[in-house]
Structure formats: C-alpha cells, structure tokens
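Next up: a single chain in structure tokens, the form predicted on its own.
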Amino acid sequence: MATQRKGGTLDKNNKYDRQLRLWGDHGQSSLETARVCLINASATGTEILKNLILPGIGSFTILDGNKVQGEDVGNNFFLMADSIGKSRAQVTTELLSELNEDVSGDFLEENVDDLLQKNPAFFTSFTTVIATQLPERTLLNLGKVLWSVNIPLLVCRCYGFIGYLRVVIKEHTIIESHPDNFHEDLRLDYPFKGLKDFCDSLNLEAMDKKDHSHTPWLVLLYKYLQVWEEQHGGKMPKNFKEKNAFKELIRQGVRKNEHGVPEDEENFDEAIKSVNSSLHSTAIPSEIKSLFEDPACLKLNSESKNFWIMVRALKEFTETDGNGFLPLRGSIPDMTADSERYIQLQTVYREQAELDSVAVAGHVHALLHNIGRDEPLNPHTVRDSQEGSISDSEIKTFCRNSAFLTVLRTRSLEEEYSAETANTEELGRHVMMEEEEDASDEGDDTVLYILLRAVDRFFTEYTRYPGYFNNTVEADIPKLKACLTKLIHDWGLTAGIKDDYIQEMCRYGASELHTVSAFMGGVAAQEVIKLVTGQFVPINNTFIYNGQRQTSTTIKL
C-alpha cells in the first residue's frame, strides 16, 4: 500500500463556506475523519471519489487489482493515454489526490477475492466501503463481511445508459434529518408559562400606533386565542369554517384612522395568513412513538449507541417532564416586529428549550450511569471529551431535532438475493405493469434491476458479459433470455419482459459510460456523505437511473 501525503493547512471556513452552510462544522468534522474505501477505479468510482474529495473526506482507498487498458482511458478522466498498462489504482489515487490536499489516498493493487479470502478484517478498518462494477458473487462476499459489523456499503454501477445503486446498512440513525417540510414548534394550544408570562405582560389596547403595528404576530394570535377559546368553550379553531371566522376576529383587531378606514399593520396581515400553519395541535408523530417501542430503545447496554439512549431519555421526559409533549426546538420564524420584542420573545422560546434540555439531560446521564458507561450522575461534571459521556452539544442538537429522528434499516445483499427472501411482490407488479399493452411509463425503471439481475446470471455462466465482445451479439439475445426466463422463474412469477430490453442489453456489451457515470457519481458521492455525516435521509434502498429516458426510481427490494 502506497499513501500520497496531505499538503498544508488551509483556512477551510472559506474553502468549505457553502458545504458548511448545508451541513454545519459538526458535519464536516464527521466529514473529515471519514474514511473511504473505493473498490476499482472505474470511470463510476472515480467520479464518486472525485465528489468525495472535493468537500473534504480524511482519507481514502483504492482497492484495485486490475492495469489500465484503452477502454479506460477513453472513459475515464482520471487516466491518460500513458497510463495504459499501469496499476489502475496508483494512477488514480495520484491524480485524484491533487484535487484535495487536505485529503489523503492510497492505493492497493491487489484482486478484491483474494482480499476477502485472505484478510476480510481489511474492509472493516473503514467508515464506508464502495464497490462498483463488481460481479454478483463477489458482491454478496463483501456484503456478508461488512453488514456483519454494521459497516455502510454503497453498491453503484453504470451499464449502458442503466445506473443503479444500493445503500446497504443494518442500521442507520439520523438525528439531523433536515425535513423539508414541517411545522414551527410554537406551542399555542399548549402554551408554556415564559409564553404566558410574556405575551400577558402586553397590553395591545394601551400601545400606541407603533407599537401596535409592530407587536410579532406570533403574540397577537396568542392574544386572539384566548378570545376565540372564551367565547368557544376552552376550544381551538380546528375545521375551515372555524379558522376562517378565527381570521376574521384578528383582522378587527386592526386599528382604524379617523376616517373609519384600516391602518395599514403588516403584522396582522402575517397574523392571519399564519393561521393555517401556526394552530395545529401540538403531539408527538408517530414515527417516534414507534422509536420509543424499538427493542434498541427499551433494552438498553454498555453497547448500546447514544442515539437510542437519547431515544429512550427522550421517552421517559416525555413521560415526566415533559408531560406528553416533545422538549420545545426554541426557534420562532421571522417575522414584523421591533426588535426589543423579538429579541425577547426568542428569548422566551430559548430558555424553555434550554430547560427541556437540561432535564432530558438528566435522564440521559442517569441512563449512562445504570447500563455501566461510567457516566457521573452530575451532568456539571462531564466533559466533552470523556469517554463513554454523550456532551451537552449532542443531546442539545438532539433535543432540537426531536420530532425528526429517523431510523434507516435496509435489506441485507443476501435476503435480496436470495429466491426465498426477494421482494417478489414488488418485483412481480413491474413486471405485471410492463407487459401490459396499455402500460405508463411510470414505474419501468425498476425492470431495468431485473434485468441487471439477469445479467449477472449471465456472468456466472459464460464468465463475460452479454454483447462484450461485437461478434456475440446476437447469439448472446438468447442466452440472456434464457437467464432472465429462469430468473423471474425462480421468483415464482410468471410474467416476461419484452424483447426490445433484451436486445438492449446485450447491445450496451457492459459498456461504462462517462456521461452515465458522472451523474451516478453525484448521486453515489451524496449518499455517501449522507451517512458519514449522520445528517440527511439516505435512499432506502435501491435507486435505479435510466439515461435513455432521463428517470429514476427508488425503490425498496
């Protein structure tokens, strides 16, 4: 193994200004010490390396056994013509190395069966492995090694205009899931006493002409709410019709001139157009609830991650302290207002965030001190840096995103290969679907996977891929019919596949090509640091690109 050296130090807030924006200094943290193993040097696993480099990854590897031919220099950017004949490997991880100087590569020039038969720990020593192009057989190998350890595995290959990619984990958790879609935690039909305290203090009757016009929103339907719920029973308005006359008794709140006409107070105009989105009833999702009933959550050990045992001090503060409610995130939209009141209203929202957080803390610690993680029942007393503690950092970050934690388990290589544990039932409707005559084009990505699947039955037989060789073509249609037949055969169903994607495939010949591989290099690279940072929801489990028509599908199998 060779390893090309990291340069010097760069001021990397400036280098990494934007990818910090999206994921934050803790995210490129998790970034930097990552480290990735890449398994050949294809036109697909350098594009993904490249995207890898350039945001910063600490380290990686090429595992490579294979020299460089012509075939890669006229698809891969990474090689030249002077490199044919070369290791694969050494060539790439010295080219792909002057992209990034904070990142270190190496290289090892050995055939990844031999690997596995010899040393299968070597997989294990990484934060992720990629494998591209590789046979079906060697692929389950490597599966079984790395799901055995709870190791993300990243399938990716381009075959034609075909891109395909599997996330392989046996368990993935997401505490920053950045949903793109959600309600503000605001609390209004529950209101907490600093709210209380605060939006009570506020006389909107006595306020002059300013201070009226710019009281935040947020007060003036807390305000009108306790109007509404006097003349309704205690009751929020829930239905349209409710909500509607809601609106209707906030916009008399506005003040009129001498003339009887309405000033002009853009802050009950946000009022009113918050009410959709702001009064909705306060409640844990259910996707949580379902954590707080995982095995991971209720048996707690010293090996457990602290993820489930922030899940589980989650549960009992919800139980305790909380009071059925999840702990408060503390952020408040923005809005017109001036800003004294502002300030002292996220003030308001900030402190109660900050005491759920101390007391889910609490229970966390008293967690860690019972399963033996050696953790000091005083919260005060720990450290960082301490082994076996969960920092105050994290369990804020985790109270933040609460109501957005996700828990990504996919199918193992070999439940999915397997005829017995395939998801026949997903497979057998695309099939059903494509061999109507009257099909949409919706959904006929996923025949793509069958017929890869296919192919790769093809290998195991003939040792070479349909139509690799320009003479085989057309004696290969056959062939991969026959493998395909006896494929779909084996999954108990009944349907077929049109022949045009047949003949398709055999004409591709296993062809790599770069248009096809850069894109699917985005799409791996994204994934991948996805799950290094721990942020962001990865695909579950298998995507599938068609170039020709410019699709793709995700799909569970």
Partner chain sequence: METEWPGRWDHLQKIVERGGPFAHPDFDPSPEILSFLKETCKILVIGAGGLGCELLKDLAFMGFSDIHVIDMDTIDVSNLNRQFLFRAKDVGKAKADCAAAFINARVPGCRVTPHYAKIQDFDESFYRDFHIVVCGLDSIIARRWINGMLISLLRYEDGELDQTSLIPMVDGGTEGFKGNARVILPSLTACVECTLGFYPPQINFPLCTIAHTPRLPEHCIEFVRILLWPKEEPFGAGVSIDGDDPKHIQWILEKSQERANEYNISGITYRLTQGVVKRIMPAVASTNAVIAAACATEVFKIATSCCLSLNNYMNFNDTNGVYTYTFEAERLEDCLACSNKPQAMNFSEADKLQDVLTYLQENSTLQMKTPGITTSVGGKNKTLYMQTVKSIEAKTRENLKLSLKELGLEDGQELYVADVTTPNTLTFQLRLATTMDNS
Contents of the next structure:
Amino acid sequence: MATQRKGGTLDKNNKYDRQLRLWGDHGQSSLETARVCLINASATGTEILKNLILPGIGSFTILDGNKVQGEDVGNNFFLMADSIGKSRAQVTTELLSELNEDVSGDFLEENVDDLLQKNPAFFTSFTTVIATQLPERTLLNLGKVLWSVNIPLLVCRCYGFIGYLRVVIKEHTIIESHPDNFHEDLRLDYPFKGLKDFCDSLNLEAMDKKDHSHTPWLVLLYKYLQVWEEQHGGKMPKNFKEKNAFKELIRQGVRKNEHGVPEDEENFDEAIKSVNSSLHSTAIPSEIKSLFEDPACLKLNSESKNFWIMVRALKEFTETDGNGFLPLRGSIPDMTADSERYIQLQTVYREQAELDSVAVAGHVHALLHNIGRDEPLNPHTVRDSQEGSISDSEIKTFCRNSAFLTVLRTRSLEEEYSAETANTEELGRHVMMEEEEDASDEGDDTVLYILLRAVDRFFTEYTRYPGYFNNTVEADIPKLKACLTKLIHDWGLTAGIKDDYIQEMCRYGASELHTVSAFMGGVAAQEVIKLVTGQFVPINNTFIYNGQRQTSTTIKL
Amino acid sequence: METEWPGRWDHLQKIVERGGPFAHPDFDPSPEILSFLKETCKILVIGAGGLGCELLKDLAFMGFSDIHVIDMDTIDVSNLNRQFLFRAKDVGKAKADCAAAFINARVPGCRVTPHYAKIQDFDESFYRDFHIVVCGLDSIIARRWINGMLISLLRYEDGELDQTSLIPMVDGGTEGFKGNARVILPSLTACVECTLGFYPPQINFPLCTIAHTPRLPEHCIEFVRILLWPKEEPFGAGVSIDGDDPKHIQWILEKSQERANEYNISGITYRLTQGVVKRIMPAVASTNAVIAAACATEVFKIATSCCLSLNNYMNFNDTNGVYTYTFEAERLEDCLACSNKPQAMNFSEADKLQDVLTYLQENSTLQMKTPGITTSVGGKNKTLYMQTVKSIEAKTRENLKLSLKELGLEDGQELYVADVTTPNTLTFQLRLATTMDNS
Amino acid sequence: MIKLFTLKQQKKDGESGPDRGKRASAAQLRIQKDINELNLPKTCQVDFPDPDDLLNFKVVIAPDEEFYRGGRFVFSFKVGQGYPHDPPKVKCETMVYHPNIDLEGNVCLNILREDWKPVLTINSIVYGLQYLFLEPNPEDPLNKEAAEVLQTNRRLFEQNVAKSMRGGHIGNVYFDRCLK
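Let's compare: the form predicted on its own is above, so bring in the form predicted in complex with its partner chain.
Let us now look at the entire complex, which starts with that chain.
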C-alpha cells in the first residue's frame, strides 16, 4: 500500500526512493509532518538542517539574532560573501530552502535569551528543537522550557577537532528499533498447534529422496527434537555437549546411497548449523519485562500514549492467551525447501501471529474502553501521540516488534549540570584513567567532554573562549587550567587532565572546522530523524567525536 | 566576485598557524600552509554522487582550491534526496559538470574542474599530477582500478620507494546507515586489494531455486530478470534491461507477480522489483555527510600535517545509537597489488625471449618451473609465452625465437610472470640495453 | 611516518620518465596465475581463441565415463574486472540434455553463484563442471524434465542422453550432435 506522495514537481516515491527503503512510507509521513527549530545558524547548525531538508522534513524555523560575519562565510556553505552584515537567520533560510521545494522554511531574527524571557511558548510549537553555539546559561533555560513539555532538545557543537552532541528527552518510545542482530522467533521449544500439526503431518521416512532433501530445516529440528526429548525425559539439549550430540543425531538422519555413503542433503547441513542459534529458549526479554512494571504501563489514564496502552495490552496478553510468551513474530528465515512446503510453513507462522495480534487487539480495545478512549479525542486539543483509537495495523506492527520495544529516558540538562546530580562516578573514572596514560596511547574521548565544560567555564568568566585571539593563546593556557581544576573540584574529584589537552584546546580557540561541522551535521540529523520517525534507537545521551583520531564515545551524563 | 574578505580563514588559521602537542612531528605551523592548500595542492575527487557532492563542499571549505572531479553518471531524480548540489532542473545532466559549477559559483576562489568520463579514460600522466586522491564510489571494480593505478605510479630507486611518487588515497563508502572511511598510503599501509574481504559478496541465489523452487519474492524477480527476459526479449532482440526505464520495470513486475501468484508468494512491489533489478543500496543524506566529512578531514590532515592521520580504517553505524570502530587494517604480505614491487631484469634488445625464460628458470633466487609471461601494451594484455596451456603454447612458441626488440618490448616495460613457485603473478621491469651492432 | 609533502610544492611534470602504459589490473594478474596453473583432468581442455585475451576462453569437457561418455561439451568463460571478488560468467554453448543445465546454456553450479569465494580458481570451476557430468543432480534441477526422467527411469535417461548426443529429438526439443 504505497501512498501517493506528490509535491513540488517531482514524484516523491522516486525522489525519496533510497531512504524509503530504510524507514518506509510511514516513517516518511512522520518526517514530513515534523517541525524543527534551529537555534543559531552556525556551520554546524546549517549542516544539520541540510541533512533534514534533503530527506523532506515538514518545516524548519531558524532562530538567530546574529548578523553574518566574515568568518561565518568562511565555514558555512549556506552563506555567501555578499551576505556579510545581513541577518544570518534570513540568508541561511533562503539558501537552505533551495535544497527541497517540498520543505517550508521560516526564520526569526531575534536573540534567544530575549525570546526565552518574552515568549517561551514559541519553542513549544515544534516537534524537535536543535541548539548550536549556546552559552551555558541560555542552554539551561531552554532545556528547562522544553523538558517541561517533553519536547526533544538536541544540543550540538563543534570545537576544533571535537564534536559534541547531547540528546535531551524526558521520554521517547520506539516500536521499530530495527535491530541488526536478533534471534528468530521459532518456538521450537514450545511449538504452537499450527506448527505441531504441520510437522506431524510430514513423515520423513516415507518421503522420496527429493522431498527428504527439501524438507525445511525447521521441520527437521522439530522432528529430531521429538526423538531427543523422548530419549532425555522431555528435555531439550541445553549445553554444548548435548547440542553436539543432538547435531550428531540429526546427522544420522541423512539418507545414504546404495553404498552406504551419506547423500548431499543441504537441508540437513542447514539444520545442524541452526542448532546453536535456534534452540534458545523462548522467553520475554528482561527489557520488555521491565516495561511491564513501568508506572506508565501500570497506571493508564485517558492521556496515556498509545505505546503504553499497547504495552499494557501486551502484558495482559502474556499473562493470559500468550501463556507467558510474547505474540509470535510470524516470520521465518529463508531455507532450502521446495516452494510448497516453505510457503506452508511460512503461512503456519503468519497465521499464528495473526491470531496473537487479534488477541492483543482485544486487550487494547478493552483498555481503551476502560480509560474512556473509545472515541477519537478532539484532534485540536491533544498531541499526535495521544490519538483516541489505535488501528489494527498499528497493533500488528507493535506485536511484530514486541521483543524489541525500547523506551529512552535521558537525564535532563539540569541534572547533568548541577554539581549534586552530575554523573561524577562516570566522569571520575575517565579523569583517573587519563592521568595514568600516555597521551599517544588509546585515550578516552570522555576527557574531551570535560574540556568542553572547562572551556565554557572559561567563557563564563572571561566572556571569550581560550585562544580565541592570537595574542592570548599562551596566556590562556594557565587560565583554562585553573577553570578545569575548579570544575573537577566542584565535582568532588581530585585527579587532573594532561596539560597537552589544555594546550590543544587553546590552539583550537573555538574554531569551527567545516568538516567537523559536516560530520556532526550528519550525526545530529540522523538522531532527529530517529526521534521524529520513532524508528531506530537514539543515543543516550552524549556523543563525543574525536576528529583527530576518528574515534567516538557515547556516555550517559 | 569577491574572493577574499576579512575573517574568511579565521577558523582554519587557528589550526594551521598554531602548534599543538598532538600535531604530526613534521608539522611546521605557518601561513604558508594555507597558501599551499590554496595555490599548489591538487586534489582529485572520484565520484560526484552522494559522497562526491559532500567531498567537494568539504574540501572547498577546508581551503583546497584546485580540485578535479571525475564522474561518468548523469543526474537521476532519486539522487536528489542527498546529492545536494543538484536540483530538479538538473536531472539528466552530467553530475561532474553540475557539481563543479555549483561549487565554483558558491565558493569564491575555488576552481573545480569537472571530467564527465570514466576513470579508465585517463592514464598515468593524469593521475600523477595529484597530491591526494579521494574516492566516493559505489563500485568495487572502480576502487580496485584506482588503487592499482596509484600503486603503479610508485617509483623505486635501488629498491627504495621514492616518496614523492606516493599519492595517498582516502576512500569512503556508505550503505544505508553504515559507512566507512579509510586512508591508504600505497605500498605502506593496507590497500583495497589487501582488504578485498571487507567487501561483502553480491547476493546470488542458486539458479535451480530461481528456476524451480522459489520461496521469496526476490526469487521470482530474479527468475524474470535472469531466465525469462533473455527468452522473451520483450522489448526487442538484444535489448537488455534498463533499470531506469519504468516500462522495463513494469514488465518485470508483472511477470514476477504472475510467478509469485503461481507459488503463493507474497510481497512483490514496484520498489522491491526495481531494488532487485538495479541492486539498489539504500542511501540517506546523513551517512554520506558523516563519511565524506571524515574523508575530507583526513585529506586536510595529510596535506597540512596539522595532526596525525587516521591509521587507517573507521567503521560507522548509527542504527542503534552512534557507533564508530577505528582500527588498523593490516597489509597482506602477498597482496596482488601493493606487495608486487617490480623487480629489475637486465637484458639487451638483441636477447631472445628464450633468454628471459631461461633466466627465470635458472636464476638462483627465482628457479621457476613453468613461468607464463605476459606484458601490457597500450593497456591491453599481450601474452608472450605460456607453456602450461597447450593452445596458448602453440600460438606463442614462435615468440621464444624473437628478440625483445622484435617483440616490441621497450626499456622500462613491465613483464608479468606467473609460476607455481610464487603465490602471485610477479612484476618485472625490463631494463633494456641498446646493442650497437644490432641496429 | 613519512614526509609526504616535504617539498610542499607543485608536482614536477615528467619527472619519472616515460609512461609504462597502463599496468595490468589485479584481475588480469590473478587470472594469469589461474591460467598458468590450470591442472586439468585429461577429459578437459581449455582453448584460447585469442592468446592475448586471458579473460575470455572456452573449456571443452569430453567425459569418458557415465552417461555422457563420448560427448563433447563447450563452455564459455567470461572473466570480468571484478574477478576474483565476483565469479566468472560461465555458459554452456553446447545444447545438452542435463538436469543442471538448461536449454539456454545456464548452468546451476553452486560455486558459480551463491558459494563463490575469491580463493576459488578457474581450476575449481572446471572440476565442478566435470563433476556435473559424472553426477548429475536431479534434486535441484534447472532442466526439470530431464531431472524427472533421471529420478524415475535411469534407463530411459541414459537412452535420452545418448540420443541427444547423437543428434535428435527428446520430446519436441532438438539436440545437435555433440559426439567426439
């Protein structure tokens, strides 16, 4: 069911083809209804927006009170030499808008602090807010405003060869996390009726050679598990030794030719290969169990997010119809088989998944009734995530992904920045480590975060960044060191950081290198896409890029 | 157009005019570095697609002013979600031309020279001119080709590498949310051929599955593409599939759907059909931005020595959080490309090919058994002698009696010799002395 | 670390003597090695129409036992610049009544497609092809009709093969004579 997306002059199916293969038509729809706000159209800021406008974000608004300066044009692709002296918000909005005629762009030439004071509600009309180049105090104010209304904030900055990205969000729920690796949901340990019936209807001994060598390995495993369990008091092979013995049992089943030599039976090879990955016991993952105990799941009300209503329904399903299991995923991997039996087997899984999803839907509808959400709520008074009803296709997607549900709750900026609640344990570990190490060794990029904080403290104290002016580079080194020492002291830590790093920070002098901005522009834009599509898993909560070594780290601060 | 203004290079100057503890030992901070980037340093960008557009922008803003770009493609609508130097009105035009024109108009003083051509259209004299080559390609064959070219540009004197002949190659690749960036110093660090195993093989389904036991929608599409199309030739004899022609895709879609129905297979869509036929890789602006930026940063580091280079490979993936893994890919000791240092071989023009053969067999360090000898003339292979294959032996036997001059071999010519005694084909460089009495 | 740009200057033109012409590609060097080391059974023969072109050649298989003894089957090999990352393209040019080779000359051999690995060589492929004539596999067929006959009536299959090789019709398909 491909939605027709016509806009501008081009067919959107065609224009967005390469990305629709990643997040689907529904992901694209979410993207196209999102409204982002960029605070400060620095090089980093416009690079982020570029990577959101190209894939077709709904709209963007640039808030920037600055006039374009010579150095801005030197590192920002969306400014030109004749822009110097003009409104940075306006020029960048115009040039960015050229990237995609399906995206609407808007700007506001105003000082952020003033706006936060006068009209904080301005910020709450966006799906996501992105901030670059904000001083600490402004950032904390903005963070507070957005936190209270659960609007995600991304803070991004580039400093010399360092990239920094912080995601701040009270709660973000993900149904389609698209994991790279996962166990198939095959239920060989607890076969459902359809699977049993299908497998029991097949008789390996009675098959001709062709059917025998084209029986899907899933069926082979089922059959030989029965044999095994008969011999082992109903228990599955558990440890390495037993699994090897089980593999041998399967190997004995390979047909032999008239000379007693085993035939080439690829399905048996595949069955043996699949033993280790397919015989894991079916269980509810602990992450999902903890969602079941989450207050948001246990205490539903009329304002509850669809996600949590479905989690609650899932919980109820596992406690009743599901017999302690999640709904069946309903997909099987490809395997050597004749078309007919593969499709039959696939159908067996699909049909059970359908039954499970209908059962979950039953719970969802009962819950909606209980909280008085039978009718769609007035769309003008509630936000997107709280529509009244929940569609069957939504429930199906939810069930198919029920083992991979993810809830992201980051800490607030306030928690990170106040000395009492700062994650000093994490930070302390890195400072200590760094002290013992040689600078040329594999270092730790967390140190770069601490340095950025020190640089901010320097700015608070001197209203300029260390090394910003050529003639103060040397003089700023001890000053920055003093700031750093104070910072670490405030955290109640005692260790220090190598002087080399301090010197390097003064070399950078708050320079914003285009390629570092471009790198972070890609990273930050992708995190915004994750947030607005509700697909894939964003960082929790701070990403540090070390452009010198091309390494990175993610830390919870 | 104004090409300089106050403050333009402020950000860069801090990095190249100030020393730092993490800089490359050779780093000598001075304003000359920026002049070198702007006036002397010559960069070749291969590919003006998703990575190429980003690379051109990134390099232009890092001070590089003499940039060449090669791309053989024209612009398609499906490029516009990430190849940001192109607009709807550019569809059908050459990527290299449009990209160059855009950058030249936007970035004062930057001169991008476009080449709407294949990389194979240029020879050594073209490539030798560049200081650094950056690749944003989606083809392994093209990567291997340029890798081989840069290795063949290396010069040795008495077995020692002449370092001025070394052209670093910075290479990026992306697929969906995954990507990698790497730095190759030909013959010094792992090259493309050393790490061929990093590139996943193409997915090829068994023909018998496609022909008789399809299970997946992909099997049905491959059936139509591989087996049915050549049989039915729906758009005329000899017309091969054009994945960009909607009529072709539509035909394949319908036939695939028929076949899928026959086997109760579901999931055939236009998007899937085109994806399978064209082997489309998903692509998104953000990953290209990240990988191209990492590559451009490395180009800047190599050109300025402002800090150490990536050593030598970075993987990136931002599906689940943001993940990078940086490591040193190792050189393959018997790499077909970069370990195959040409060995000198001295003969005179009057010597016969038989003498070369005898030398290969009798030289105490070689002691080859049944060497097969080829050379390259004008980019094409010429088999001089090969005894293990009867049909070739018969056709090349006469060559043994010919002198090297008669065979048209020149001083400096490379001979390629394969033999059971060595794991790979070896390269020899012929040193030919002119014999006066033979003229 | 090396000093790459110690000169930091214009690249000098023509500093390194004459061009040696384009160097042989990695694929070319690899195929030369493969070809030089072909070690074929006496039933197989390789033929290069153009000895300078090592990328395109024919392999002739003339089995001396089992169903196909006495026959002569020509395969064309096309090796691309992707070699050995990508397998060569192999087609059977002789029309053959065989479960794993269809009437268009497509060959179903695992190492030509799904199981290809760069460590494999031209030699491995020739051996694989030869094996197909000794042990046709009716369970995973390309030519389904031939496979069904082999499965249900070995005698008839043997007769059909013999007939096809002499030149004649099997059903309504005509096979050219391909006996030695």
